[in-house]
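To begin, one chain is listed below as structure tokens, in the form predicted on its own.
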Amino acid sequence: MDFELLAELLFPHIDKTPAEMEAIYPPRTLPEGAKVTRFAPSPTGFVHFGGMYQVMIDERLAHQSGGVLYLRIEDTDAKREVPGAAQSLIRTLAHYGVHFDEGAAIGEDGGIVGKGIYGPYKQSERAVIYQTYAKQLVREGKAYPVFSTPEELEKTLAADKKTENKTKDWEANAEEAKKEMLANRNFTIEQVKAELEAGHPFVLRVLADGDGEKKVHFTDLIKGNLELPENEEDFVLLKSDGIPTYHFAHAVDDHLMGTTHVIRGEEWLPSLPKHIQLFRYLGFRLPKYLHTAQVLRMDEEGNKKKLSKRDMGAKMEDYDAMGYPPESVIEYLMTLLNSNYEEWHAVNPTLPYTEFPFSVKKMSTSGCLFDFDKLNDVSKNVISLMPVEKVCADLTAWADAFDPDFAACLKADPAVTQAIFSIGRGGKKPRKDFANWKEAKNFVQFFFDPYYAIEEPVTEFSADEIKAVLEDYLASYDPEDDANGWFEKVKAVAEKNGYCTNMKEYKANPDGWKGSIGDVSTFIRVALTGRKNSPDLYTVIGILGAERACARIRAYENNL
């Protein structure tokens, strides 16, 4: 077979060589130990939690080592591409603090542009690059064409770019698939010419040289030492439209862009022998691989299941709607990435996660468990440490997007809003009342008249008993009183109406009193907030103001 002629017949429009491509994309000059990582999503929808999990590993490995993180858009499957998905992806990642040193970015006109010298960073714009290397593989007898009619190729063309693109199920029909593969290898130059003259499309397949009975020995930085069967499948390199499959694009792009570490899900482990063969065929240095375990969740029966795209919390958009600050989500992700993160954070509560010495050696090899309860605990802590100005700004921004009526309340008097969220903030033990902005609304909405309602009425005492206490309270109330003076008057009201002001005495003889001073406080609290639990009552009254506070108590009395 004249492989040089075959290469020219298949790729007459390709006039560059791999050596010329190498000159266009020179090796990176980086400090010793610096890592180059990439996030390479398909623009087919939203950012998944599992993708966020992986991009955080990319980001930490690169930036912790003084290296480079870049974004590559793998958009070779036009049928599944969602318009605007790439832009949405970039904005979402930026919202969570993930910024790329180079790669795909949003241009002034809203389109995707490249930032850096190793582009284009959209695979759909790199066809000539892939075909240059494909032509070289044909020259070397390492790849060959398979011609088919459009009907026969329909299934392959409809396949996702990251599938195996097999005409047969290799494992279920291995013998039949091998026979077909061997038959496809037998062709002549004359047959190729005839197929091309007839206008028949072709896919380009690699000529496998492996033996499935032999093993590839490989060290994964997460999974450790692995043994995988050698590749013996002539898998597709280029589809009939000249666009590569994931396997081929991965090898060419990661080489030319200088990727040192490839982070991806463990579902790609079976493809590793293909990539090892491709890097060897192409003469490229193999990058380091980190195959991450799945993100799991507990189902209703208590079994661990993979977090699917349909589960709540699977989309990063979900967290915005639920009101989780991006800082909380990132903090939670760090606890999943490294088992010792929480211990470190307990010792360094004020340091950002970027100061944490992230290590792939501390990553789980069996899967991490997604847990909303844990996320809530983490988020309560994160929000409790935020300055009040940030709390108010972020909550208002969330409300603008998801609850405009509440946003209007927050913006009506910014000083009042700030006073509300200053309650219990700061100090060694700040309050941890809410895990997200939606919960924050529920926690403070009683301050705003449109939301004020009696949610927890007092039912243990009669209306007359409650009215008597509230009447005496209103008669004694003086807005000029400080906290101690105010409380002394509440105690006096309690004593006058037969309620014990000493909780120790009351517990010793509860039948000797109508109730306790705690009950008296509850009458006032429910009248003012509609709830039996609220922040410090004196502070609440101060924020409401004397006029609104007294008006609420009178209205409550009238409705008893």
Second form
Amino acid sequence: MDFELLAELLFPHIDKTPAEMEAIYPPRTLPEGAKVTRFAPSPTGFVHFGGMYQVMIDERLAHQSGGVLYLRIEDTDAKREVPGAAQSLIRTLAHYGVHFDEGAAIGEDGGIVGKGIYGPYKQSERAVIYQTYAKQLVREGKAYPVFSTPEELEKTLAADKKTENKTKDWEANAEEAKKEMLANRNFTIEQVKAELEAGHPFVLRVLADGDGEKKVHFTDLIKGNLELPENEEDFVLLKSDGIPTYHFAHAVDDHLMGTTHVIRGEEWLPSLPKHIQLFRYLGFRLPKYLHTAQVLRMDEEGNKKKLSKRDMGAKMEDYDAMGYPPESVIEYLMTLLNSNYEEWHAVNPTLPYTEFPFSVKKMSTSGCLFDFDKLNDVSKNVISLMPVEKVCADLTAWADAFDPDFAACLKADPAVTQAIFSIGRGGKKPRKDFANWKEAKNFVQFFFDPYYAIEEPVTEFSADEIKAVLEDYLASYDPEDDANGWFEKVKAVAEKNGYCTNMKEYKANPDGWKGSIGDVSTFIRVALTGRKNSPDLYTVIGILGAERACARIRAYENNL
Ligand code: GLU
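I've shown you the form predicted on its own. Could you give me the structure of the form predicted in complex with glutamic acid?
Below is the entire complex, every chain and molecule, led by the chain shown above.
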């Protein structure tokens, strides 16, 4: 077989050699030890929490070593592509503060552009590059075409659709496919000419040289030493439209773009022998691989399940809707990524996560468990340490997007909003009342008249008992009183009405009184806030203003 001629027949339009490509994309010059990583999502609609987990590893490894992190859009599967998805994932990553040094970005006209000299960074625009290497493989007798008539192609495409075009369709028909491939390995130049003249499309398959009975040995930086069967499948390199499969694009792109460390999901691990073979065929140096374990969740029965896209928290946009600050999600991710992060953070509470010595060795090999309770704990802490200006700005931005009525309340008087969120902020032990902006709204909404409602009525005392206390309270209330003066008056009201002001004494003999000072506070609290729990009452009154506070108490009494 004249492979040179075959290559020319199949790729007449390709006029560059791989060597010329290498000259266009020379190796990167980076300091010793600098790592080049990439995030390579397919634009299928959203960023998965597991993707965010991966991109954090990419980011830390690159930037911690003075290297490069770039973004590549893997849009070779047009059927699965969702319009606008690339833009939305770029925005999501930016929202989480992931900084790409290079790669796909949103251009001025809203389209995807490439920033950097190793582009295009969108695979659909790299067809000529892939075909240059494909042509070389044909020249070397390492790849061959398999023709099909348009009708056959139609049929395969339909079958692909059914199996969602997963590599599994090969496995399902392995025997059949193998026979076809072997037959296709023995064709003549005349046959190829005839097929091309008839206008029949072809896919390009690799000529597998592995033996499935033998093992390739390999070290994954997360999973450790592994053994996998050699590749013996003549897998597809180029589809009939000349667009590569994931395997081929991975080899060509990660080589030309100078990736040193490939971080990707463990679902790619079974394909690794294919990649090892391809890198060898192409004369490329194999990058280091880190296959990340799946993110798991606990189901109702206490079993670990994969965090699937239907689960709350699987899509990064879920966190926006619930109002988790991106800082909280990132902080939580860090705790999942490295088991010693929390300990470090406790010792260095004010340092950003970028100062943490992230280590691949401290990563879980078996799968990390996603847990909302833990996220909430982390987030409460993160929010409690935020300056009040940031809380107000971020909460308002969230409300603008997801709750415009509440946003209007927050914006009506910025000084009031700031006073509300200053409660319990600062100091050694800041309050940790809410984990996200939705909870923050719930926590403070009583301050705003449109949301004020009696959510937790007092049921242990009669209306007359409550009214008697509140009447005395209003009669003695003086807006000029300081916190102490105010509290002394509340105590006096309690005593006058038969409520014990000493909790110790009260507990020793609860039947000796109508109730305690705690009950008196509850009457006032429920009247002012609608709830039995709230921030410090004197502060609440200060924010509501004397007039509004008294009006609420009167309205409450009238409705009892
Ligand atoms: N586009 C692939 C995916 O979304 C990327 C895998 C990789 O990072 O190599 O699964």
